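Below you'll find only one chain, the form predicted alone, shown as structure tokens.
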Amino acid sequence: MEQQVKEAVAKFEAVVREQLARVDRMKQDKDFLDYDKLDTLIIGICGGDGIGPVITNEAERVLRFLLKEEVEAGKVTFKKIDGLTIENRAAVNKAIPDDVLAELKECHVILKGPTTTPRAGDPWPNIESANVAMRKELDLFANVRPVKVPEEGIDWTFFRENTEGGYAVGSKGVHVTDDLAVDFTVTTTDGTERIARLAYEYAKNNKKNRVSIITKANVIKTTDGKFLKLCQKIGEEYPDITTDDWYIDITTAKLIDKKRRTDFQVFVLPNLYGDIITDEAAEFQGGVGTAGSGNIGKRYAMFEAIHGSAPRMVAEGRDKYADPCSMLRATVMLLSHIGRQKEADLLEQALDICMFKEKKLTITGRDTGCTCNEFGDYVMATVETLVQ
């Protein structure tokens, strides 16, 4: 038994080192980039894996044909990246190959289809997820998932902690015996305070008067504890706008109260809280095929669906009939992000027609429904149709 606690104190070192090496990397950041200096604008394409590259290549004609003009005049470029599936991971025993992860960083913002990430009992080697992968790569600190229902009173946006909490080194826990096995939760001081800050900077840019902590605090002392303190301190700054907190079970529990939601509008959370209540807050908007997501660095920002790569789909010869709403969602997204705001309102209003409000077509994820394409035809025909 000794010489298994001395391996596992030897682990937990290699931890503590790594994530303090992090911490000073952070301490070096610079500003965010200014995407309106850029002679071109790169935009990487990142198909993934199962259904990934058909509702990505959708997401891409999409974008294509909103920035027509900038693409044409070599303003815009898109970079096609397709070695992200789990059988070139699996190959190299990688989350991200090496290649892969050198494309990635020549460009200037992600179009990310989902990627699969292997389970205990799948045939793949114990690779850390794709998606975790690149956050940390690419310090994409801030995953930020907005949430509307007008009908409902709902206008959320989350602020979901990208690269710590219990994703930060979520493949190097310790099997310390057959019988004890422990994993480890990261809190680091600029981690919570830049995450803090951005939601913050967003709900006074966008006169939200509300932001929410999510933690667990009461149980998780240390590391939810220091997210808590370190939220509330930078709120001080803000007196504008009101700071409350919340844990999160009972947080879950109050997004389904209607007399309760409507108080809700930021929110700011570590990553495995936000990874939860994302997935619950986009069944108000339709479930998750209908939510896109954002992942913000300084450098580097990566936009992607929040579901799963749906194997099953293209198993069964099903997937140009995926949906791909939650890419288009995660395009308004970019688009927003790299300043193209007048694109991005056009985007999000021809979805919500097409999904909503009109609903000329219906997709089932069968041919009982549309294709992933003629969905993509149905939302840029609108987009024409709202510039008329």
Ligand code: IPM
Given for the second form:
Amino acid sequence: MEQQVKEAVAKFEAVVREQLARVDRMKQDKDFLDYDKLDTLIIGICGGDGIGPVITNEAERVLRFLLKEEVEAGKVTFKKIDGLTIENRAAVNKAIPDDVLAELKECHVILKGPTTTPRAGDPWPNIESANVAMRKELDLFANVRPVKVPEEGIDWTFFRENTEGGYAVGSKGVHVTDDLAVDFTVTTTDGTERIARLAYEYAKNNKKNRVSIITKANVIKTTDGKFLKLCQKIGEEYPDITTDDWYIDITTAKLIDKKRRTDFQVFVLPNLYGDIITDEAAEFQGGVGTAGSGNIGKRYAMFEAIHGSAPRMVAEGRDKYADPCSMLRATVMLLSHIGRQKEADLLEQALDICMFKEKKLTITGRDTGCTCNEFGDYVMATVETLVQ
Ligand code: IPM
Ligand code: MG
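How about the form predicted together with this ligand, since we already have the form predicted alone?
Below, the chain from earlier opens the complete complex, with every other chain and molecule after it.
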């Protein structure tokens, strides 16, 4: 047993050293890339697995239409990245194959379809999730997830920390002995301050007057305690914004409390809580199939659906009925992020018409509704009418 303890301590040491090196990199990485200063902005399109290519196609079509003039003027180019499939990842036993990572790094922003995350018992090697790896490799530290249900007064924006918490070394936990397994959760000062600042800046620039910090700091005292304290400290710099803090358990309950939930506006929270609660939140809006998300870093940004690759839909031959709305919402966020607010507003308006107001077609995920492509046509036609 002494030997096993020693091996576990050595693994812990490696984790600590790796995280300290990451802290150093964060300290050097100060400024956001200014897209306006680029001659050509490169947008990567990466279909992913399962229903990914089908839904990404519809989003790409609308994006190309909205940026047509900029592409013609050479200001924007598209780069298709096909290799991020589970088959390719399994073949090289890597979350992201090296050549695919190099291609991703040639882009400034990326529109990415869902990728399959292997788990124990799958036919695939149990490699790290491509999503998680991409967020870390490109240092996409903020996962921004908006959820809106206007008729119920719900207008939430989640700022999920995206590179730390339980995810930082989620695939490097230690089986110390047959009886004991240990995972790690990580909070850093730089990592927390940058997500908190982004959340408060967003609140300030979008006339929101409340930021809610969500943790479980009463139990996870060290890492969540640090996250809470640092977010509160950043909050003090924004006297016009009210800061409150909640524990994650009661927050999940309050989101279904109709009287209370409309008070929430902006949330800032560690990675795992953000993962869980944004699925719950999206459900009020029509499910995860309707929710997009932005993964924002200082050099790169990646936009995606908040859901997975739905292998069950593919196995049952239903992929052509997948809902492209999550990827289309992600496209709205991408356009806004690169400063094309007019085009972002246009697509958002078209989606609101197709999904809520006019609803000429419905997506059910099966042959009782329209196909992904038909819905894409509907959104395209609506965009075209709005442009005229
Ligand atoms: C998400 C997803 C991912 C996550 C999975 C696919 C690894 O659930 O983007 O919320 O856990 O972050
Ligand atoms: Mg999730």
